[in-house]
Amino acid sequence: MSLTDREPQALDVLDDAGRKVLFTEARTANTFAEVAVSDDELALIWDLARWSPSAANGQPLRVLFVRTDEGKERLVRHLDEGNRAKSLQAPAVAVLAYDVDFHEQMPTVFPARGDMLRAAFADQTEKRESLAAYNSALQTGVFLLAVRAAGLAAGPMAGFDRAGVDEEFFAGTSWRSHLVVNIGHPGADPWFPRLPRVPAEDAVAYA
């Protein structure tokens, strides 16, 4: 039997309820209820998010979960003023970062060629930075879906001083922050009105 004679692998299709949770009815939360986010919930988010694709399976995304009052006070001083109250109210805040030294993990995440890839990237700092930034952004999309899949709401925010956050939390490390995500259960009036989507005819082409 040739490969073309084999039955194609049947993949599961997400049902309508799952599509609503992850996509069609998912929203960015702007207020959060006073309900704690547990260690198990945060662990579940990461356990789902870590399966994201990334180039050569490099997995540069790193996450700092901030939950203590002291940690939040250290964080919010680096946020844009309009974002501070949201993060102080959120039960948990994830600082998403990328590791510019992700190549050090290549023997673990790509065993067949890990040593070769680690050596190839060792002296290419600028290329590693570019790859880490791009692939962590790809992983970040999956991270937001993971928050929703865990039954929680996400409030991603790019309005913050990256250099300040890096100095505050990541000094002396190879981590670089790129997004702050508030996490919790929706509070009072959590959603802004739903905004339109780009029409398919303006966004999709076929060849």
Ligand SMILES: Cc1cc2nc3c(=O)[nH]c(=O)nc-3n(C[C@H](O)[C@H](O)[C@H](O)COP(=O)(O)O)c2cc1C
Contents of the next structure:
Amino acid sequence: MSLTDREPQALDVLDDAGRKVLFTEARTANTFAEVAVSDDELALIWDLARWSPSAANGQPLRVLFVRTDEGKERLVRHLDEGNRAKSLQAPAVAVLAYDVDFHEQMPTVFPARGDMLRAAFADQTEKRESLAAYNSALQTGVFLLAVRAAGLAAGPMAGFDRAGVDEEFFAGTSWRSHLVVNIGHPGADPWFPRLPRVPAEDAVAYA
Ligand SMILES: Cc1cc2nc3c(=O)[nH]c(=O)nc-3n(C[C@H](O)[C@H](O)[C@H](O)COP(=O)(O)O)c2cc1C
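Having gone through the form predicted alone, I am curious about the other one (the form predicted in complex with this ligand); can you provide its structure?
Then the entire complex follows, led off by the chain already shown.
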């Protein structure tokens, strides 16, 4: 039997309800209800998000879930002023970071070539950082979908002092913050007006 004789594998298609939850009706929340987010919900978010693809399966994304009053106080002083109230109100706030030493885990996450990849990256500090930033951004998109898939609203925010957050939470580690994501159930008047999306004719080409 040749390859071409094989039946193609039929992949599932996300139904309308799923498309609404993840894409077409999903919104960025700006206020949050006083409803707790459970340990199980946060665990589910990572359990889904970790399936994101990444270059050489390197998976540089890291997450700090901030939930206590003390943790929130430490975080919000590094946020832009206009972003503080949202994070104080959200029951959980994820500080997304990338690990600039992600290459250390290559033997585990890419067993076939991990030792070689770890050695190749060992003295490539700049390249590691740019790869970590790029791939963690990709993983972050999947993380936001995972929040939605867990029945929660996400509020991503880049308006914060990254160096300040790193000093506050990640001093002496290889984690570098890149995004703060408020997580919870939407509160009063949670959405800004929906902004237009780029239509296919302006964004998509075919060759
Ligand atoms: C990388 C990134 C940075 C953002 N930074 C902020 C921010 O600092 N403050 C804020 O209020 N919203 C921020 N947003 C939210 C966006 O403005 C919002 O997701 C976008 O307007 C789409 O809104 P919608 O999902 O409701 O359609 C950010 C979103 C992303 C993905």
